[in-house]
Amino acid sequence: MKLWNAHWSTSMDELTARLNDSLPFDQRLAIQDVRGSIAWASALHKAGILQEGELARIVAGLSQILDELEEGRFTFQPSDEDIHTAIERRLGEVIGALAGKLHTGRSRNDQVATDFRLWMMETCDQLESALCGLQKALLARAETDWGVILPGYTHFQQAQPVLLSHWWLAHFWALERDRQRLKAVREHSAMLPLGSGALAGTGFATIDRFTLAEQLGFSAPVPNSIDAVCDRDFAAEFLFWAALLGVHLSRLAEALILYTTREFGFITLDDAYTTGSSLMPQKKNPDPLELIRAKSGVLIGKLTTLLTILKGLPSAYDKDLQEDKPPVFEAADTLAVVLPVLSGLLNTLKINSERIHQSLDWSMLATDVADYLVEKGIPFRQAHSVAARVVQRAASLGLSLRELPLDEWRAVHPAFEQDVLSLLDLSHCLDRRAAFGGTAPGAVRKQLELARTVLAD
């Protein structure tokens, strides 16, 4: 017997039953389902619906089931339609007919919404810890690689020099925004649906939903019973968070992949985070980074899946919502692997500082040349044009800016004096970017202090 087919004259079509059943994926909500049921039994007792002895037997039975689940001894049956059916069936086996009282005033609609939110809250905590681990790896790189000057790129053309530490921290701050968004997802998940029934609210007005919320770790009960059973905003927000985090991870992975090529040679990955070729013995492939880049597309797909499921639903619960969990579970599982793998990769890679230094193009100092002219009273637009002509002049002579003689500078514009040659120093270029958030060593040290504070908090 299903929980719902007491007046059905025939059994369900076998293939239809397979389509209908959700146990293959919602069984991972088992612990949350038992926790919610224990709290609900307590609420029924306080409402005068369960006697003291009945409550004790139900809680003891549920506690036994919890032990079986945690120890891997719980056995699912072919007749179990979903996790709620499985738990209730097993409770009946343990304590007998009394198990039938547990579902009083409760629907699987508010039950599954509660289970899902409980799972989401716990998962957010776990993923925040993994995300912090990745931030710590980036912070450690910024500290370890202090003093290395990296060519900064726009349009993937060398643009201006930056500290490598500054570059690592750019990814740290993107992840910090992700971490704050994840906290918001957890906060939005922490609203209790239990006690909303199928859609109209429980029929037992003495049920104290506020105490239920406190007992289960929720902030408060959802104020509208219809909204409580159909709201999946928290799941969509989680998948948006996962998709955007995936984009940030993909950007970092893409840069690292390029920096590990022979053409760049900026970075060497540890063997533990590479693969080889079955044909070409010399290959050392950054497969983990390529997979992280690909997972970004997978995560975006999960978000699209859920939003498409939700977009046409009327208010209250619809069976479509059974399909809300697989994309969320899969996204969480993906990130639970990706985040520690990327942390380990960052902690073990080697920076080839000499190769980075050799790649620096001195024309990246052209903006400083323009700024030099601005300080002599020349409007920036004119100074910009003059600096561009200096770069062209040096290139036509086959010289770098550092090698260009003063008379060549003055041939382009008479405002250039001997002191312009002192500009042609990478450290001087960095030091000029001392405003908050800049790449000057002093500014980056302040960034490091702020990053440490953020993680400590």
Ligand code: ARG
The other form holds:
Amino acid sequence: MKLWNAHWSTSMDELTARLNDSLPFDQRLAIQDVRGSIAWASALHKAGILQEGELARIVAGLSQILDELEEGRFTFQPSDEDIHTAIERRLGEVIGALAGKLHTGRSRNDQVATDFRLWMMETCDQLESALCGLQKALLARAETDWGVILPGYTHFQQAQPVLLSHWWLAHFWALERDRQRLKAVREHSAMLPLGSGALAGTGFATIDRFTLAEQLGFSAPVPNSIDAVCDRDFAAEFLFWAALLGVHLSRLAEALILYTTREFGFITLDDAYTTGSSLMPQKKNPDPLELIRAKSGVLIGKLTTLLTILKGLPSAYDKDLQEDKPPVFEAADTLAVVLPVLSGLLNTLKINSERIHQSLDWSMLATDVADYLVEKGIPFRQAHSVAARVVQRAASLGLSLRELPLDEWRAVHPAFEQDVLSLLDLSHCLDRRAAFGGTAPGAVRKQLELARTVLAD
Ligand code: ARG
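Mind pulling up the form predicted in complex with the ligand next to the form predicted alone we just looked at?
Okay, now the whole complex, with that chain kicking things off.
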């Protein structure tokens, strides 16, 4: 028996029931469902629909169910179709026929949307703190690795030297945007569907949805009952947030994987964050980073799943909407693991500054050579080609830029003078990038300060 099939001629086909039932996944909305019901019961009481004593018995019954859930004593029955019917069934067992009054003026359509949003708000808070943990780990790296100069790459070719701290902070800022986006998702989730009924609004005009919203921690009731039961924008926004965060994490993971290779050797992962090979005894593999990179693909898939479900639907409620939860739950579960793992990995990795230093190629100062000529009044386009010729000349002589004697410079262009040699200094090159946002130590120090401030908020 279901809660709705008293007038059915036969019971539901077994496999159809399996297709229909959402309990296997929506049971994780149990606490939210009970909280929503307690608030709904008090709204029914304030609206003059439930007597004082009835309210007290319903709330006592629901509180007992909450205890059972929290202590893992709640047992589901095969007839439970979803979390809402399971809790209503149990309430009937605990307080008797009075339980049947709780669903007055309410539909599972506004109920499930409310539960899901409540869950979403809590999940956003939890994931925000995990995300902050990762941002702190990046900030800590930027502080610990202060002074290390890293080859900056574009196209995976050495481009210009940067402070390693600057590079860590680049990842920090991407995550800061993710954090702000997550806050917006939470804000958008905080609109209350309850009191919208199945689609047309609750049949009881004395229900005060504003008080209900406040009581459940929502900022306001959804202003349109049809929209209220079908709006899953908050879930789609959450999944976009997760997918983009996944892309950011994948980008970081990809670079770190490369930096752990023997060829680079820039970093060494702590053993706690590596795995071995079942065949090759010498191997230490960065599997966690590879999985983080792969999870971004999984997260993008979840977003696509939900958008595709939503795409074909008319407005109001359709059962398709039941399938909105698994991708969201799975994305949240994935990130709840990935974020702390990556934080731990960052907190424990070792920087091999000697290797990083050895890898720096002096040709990365070519831009500074061009800028030097610009300061002597030569147009940048011309300066660019002169600098390129200097790099070529040094290479053909088997020398680094730093080893190239002054007469060789002057053979390429007479504007070069003795002072060009003092230019060939990494710190000098960094110092030049002192404008806001650049890699000069002073600018990066300011950036660190700013990063600490935004994170403290
Ligand atoms: N389990 C359903 C869901 O998750 C609850 C709503 C059912 N509503 C209905 N009209 N059948 O969407």
